[in-house]
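Below sits a lone chain in C-alpha cells, taken as the form predicted alone.
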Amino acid sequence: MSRRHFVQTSALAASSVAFSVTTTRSYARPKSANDKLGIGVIGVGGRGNSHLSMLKRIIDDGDNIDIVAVCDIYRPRLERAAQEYHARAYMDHNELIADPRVDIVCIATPDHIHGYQAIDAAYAGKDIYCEKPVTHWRQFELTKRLAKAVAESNCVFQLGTQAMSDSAWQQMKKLVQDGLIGQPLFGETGFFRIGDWGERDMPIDDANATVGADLLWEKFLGDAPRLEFNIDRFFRWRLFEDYAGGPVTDLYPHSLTQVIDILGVGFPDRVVALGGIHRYDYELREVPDTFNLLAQYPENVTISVLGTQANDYNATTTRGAGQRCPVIRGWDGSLSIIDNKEILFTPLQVRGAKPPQRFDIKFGEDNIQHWRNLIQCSRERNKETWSPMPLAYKTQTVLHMAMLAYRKKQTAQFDHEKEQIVLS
C-alpha cells in the first residue's frame, strides 16, 4: 500500500469514528424577542477566548444573552474558561449542542473541524457563529454538505469574517447594484503583512501535555491523517497543511468575501494560483507565506487576491492589519477607498463620462457589531446576516480551488452542472 493510499484510507476511516454528523433533524423553535439567548462556545483557545470576551462585553452592555456552556478537548483550557465565565463544561461538542439552554453555537476550533461541528449544530436547530475558514481547504464536499444543512434547517448562520461589518462594503455593493460603475469587470484585493506570528507564535499551553482523559488527540485529528501525538501539531496547528492552509484560508476570507458580495458573482469558472514559502522557511512550517490567486467568472468578471506575510507595504489604503481595500472596476469607472473615510468613484476618462463622486463611509469594521448582527438575526429569525452561508460557500469554493491549484500546479475548473472541482 502506497503512503498516499494509506493516508487517504486512514483519514476516511477516522472521519467515521471521530465525527458522527447528526442525522436526526430536530430544528428548534424560535424564542420570543424578550427571551434570553444562551450561547455555547466550542474551542476556547486564543480565538475562542476572544469571542468569550466580546460576548461578556455585550452582556455588560445589557443585551439579554448568556454564556451558558463551553467546550474544548484540552481539559486545562476548558476548566479555565468554564470557571471564568461560570459556564457548563463539555469535552464533546455534541453534548454542548444537545444542551437545551444553548441557542447559538460559536465554533472556534481548528479549520478542519469547523464543518462537522457546524453541520451538527444546524441539524440540531442551533444558530451558528463559525470562525473562518468555514471548512479546511481539502473539504469541498463537506462545504457542500454544510451549505445544504444550513439551507434545509431553520438555523441562522454568520461566518466570522468580521470585515463584513464594515459599512464600506455594503455601500459599495449598493453603488454597483445601482449601476454607478456600469457592467462590473474586475475586483482586486489582497493582504500584506510582515511576520509569521499567526503560525509560529501560537502558544504551547503545556510542553509536557500528553494524550489521555485531559487531551483528546483523536478528536483533534478528526478526518486528518492518523499520526502519533505531536505537541506542535496540537497547539500550533496553523503551521501544518493537515489542519490549515496559510494566508489563502486564514487571511483571504477577510479580503475576498466582500469583493464577491460587492460584485454579485456566483461560482467561478477557473482559478489559478502561485505562491510558496518565500521567507519563513523553517522545519515545522508547511503552509505557504505568500499566495496569489486569480479567479475568472462566467459573468465576465475577474477577481485577484494578492498577498504575502513577508512584506507589509500596501500601495492602496488598508482597513485592518494588512487587509488591502478592494478596487472595483466596471465599464464606466471604478470604486476605491481614500483615507479610510470615503468611497471614491473615478469615472473613465472618456467623453460623456459620469462625474467623479465621493461617499462618506458610515461606520467601520467592528467584531462586536458582527456578533450583534447575528444576535439580532437570531431573534428575528432572519437568515440574511452580514456573512451568511451562501456567501461563505461561494467564497470558500474559490479558496478550495486556489489551494488545490497551487499544490498540484494546475488550473482548477468548476463544473457548474455537477458542482464539482476539476483539476487540469
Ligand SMILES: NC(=O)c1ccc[n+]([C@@H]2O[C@H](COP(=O)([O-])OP(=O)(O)OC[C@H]3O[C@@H](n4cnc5c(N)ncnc54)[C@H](O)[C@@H]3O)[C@@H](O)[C@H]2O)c1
Contents of the next structure:
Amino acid sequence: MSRRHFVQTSALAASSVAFSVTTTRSYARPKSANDKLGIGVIGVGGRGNSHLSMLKRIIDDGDNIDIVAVCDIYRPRLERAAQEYHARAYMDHNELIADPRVDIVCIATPDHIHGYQAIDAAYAGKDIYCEKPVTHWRQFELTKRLAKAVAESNCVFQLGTQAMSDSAWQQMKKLVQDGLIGQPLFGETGFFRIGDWGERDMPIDDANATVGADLLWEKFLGDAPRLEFNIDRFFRWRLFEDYAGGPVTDLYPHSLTQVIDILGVGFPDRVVALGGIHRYDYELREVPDTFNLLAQYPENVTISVLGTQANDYNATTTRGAGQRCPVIRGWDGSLSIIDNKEILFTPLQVRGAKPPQRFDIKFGEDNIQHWRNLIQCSRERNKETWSPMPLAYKTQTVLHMAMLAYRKKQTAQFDHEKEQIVLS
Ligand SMILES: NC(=O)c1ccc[n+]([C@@H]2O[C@H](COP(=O)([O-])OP(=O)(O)OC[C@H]3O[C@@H](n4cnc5c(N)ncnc54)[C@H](O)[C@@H]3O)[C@@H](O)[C@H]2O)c1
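Next block: the form predicted together with the named molecule, after the form predicted alone:
Whole complex next, starting from this chain.
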C-alpha cells in the first residue's frame, strides 16, 4: 500500500462531501459453506479493531472468510489496520463497498454515519454488520430509508446488538409466545454503569492532528452541522449531541432490543422521557448521563428503560456487557433471570393456576457467535438474523422518540399510518 494510493483515495474522498446512494442493485448470490466470504470493515477505531480481532479468531478457527478491506478517514488508524490484517485500504467507504471481493460490510463508524453507509452497502448488494445504534437520534427519516433499503434489497443485515446472541432472550420469547405469562403487560429493563468511560476517556491519538489528506473532516461531519475542525469532536465524538446520544443510543439498544422482541410488540403509541447531566457536568459534555424512558404500545404493553452512568448497582441480575436483565410481566405471572443461569417463571399469586417453573439458560451472549450467525445467514441468504433490520427499526424508533421528547420536554407520539413521530 503506497503513500500515493492513500493520497489519491484521500483526494477523491475529500472531493465528495455528501454520501452517495449507490443505485446499482446487484443482489448477492447464495454462497455455500465452501465459498470464501470477503469482509470489509469501515471505521477502524476502538470497535472496528475489536471486530477485526474477532474476525481473525473466526478465520483461525477455520471458517472460510477473509478480511479483504478496511476503510477510515483518519489515515494513521487506516494504515495500522491495513498493515496488521493485510487488507486493502480505502479512505472512501463507497470504494470499499464497490470492491468486488467484499461480500459483507462491517460498519463501525460514529453513530451519525452508520445509516448512510448501510444504505449504500444494501443497494450495492452487500450484506451488513452494522454497529448500534443503527442511526443517530435525529435521523428518524434515515432509519426509515434504511429499513426500506434492507427490505427492498436482498441484503442480510445484523445489528451489532450482540446481546441478541444470548439464548435467554430467545427462550423467554418462546415462553411468552407459548402463553406461559398470559397476556403480556410490562417489560422493565435498563442499563446502570459507573463512569463516563467511552466519552471523556476516548483516546486522542494525536493532539496535533489537522485536517487534510490524512484526516477527512468533512467525511466525519456527514450530515451534522458544518463546524470548524475540533480535535475533541473528532476523537471524542461521544460527548457531543451532533454525533451521539449518551446512554440512550449508546447503551439502551443492548437492553431494549430483546424486550421488544420478547414481548412481540410493534411501534409504540407514545414515549415519555426524563434525564440530564446529573453527575459528569464538565465543559465539553453535551449528552445526558442519566436517562429514563417509558414507551406505551397499542398492544397494551408498557416498556420502561431506566439508567444512569453514575451508579452501577444492579438490583436484578445483569448479563453481557452489564445490561440489566429484564423482568417481563404478564397477566398470569412474570419472567426474570436468577443467578445468570435460569429463567424463573413466578405465577401471579392471586391467579395462581400455574406452578412456578425454572428453565436452564442454554448459552450466554457471545460476540463471535453474533458474527457467525451473520456469516451463516449470509451463506444461506437468510434474512432472519438474530438482530435483523425490522427489529432494529422498532428499537431505534423508541430511542428517536425518547431523545426528541427529552430534548424538547414534550411527549413523542407515533403516527402509525404515516409512520411519523409527532411531538406535543
Ligand atoms: N456493540 C458494542 O458493544 C459496541 C462497542 C463499542 C462501540 N460500538 C459502536 O461502534 C461505533 C464506533 O465506536 P468506536 O468506539 O469504535 O469509535 P471510534 O471513534 O474509536 O472509531 C470510529 C472510527 O470511524 C472513523 N470514521 C469517522 N467517520 C468516518 C467515515 N465517514 N468513514 C469512515 N471512517 C470514519 C474514525 O476516524 C474512527 O477511526 C459506534 O457507533 C459505537 O456505538 C459498539
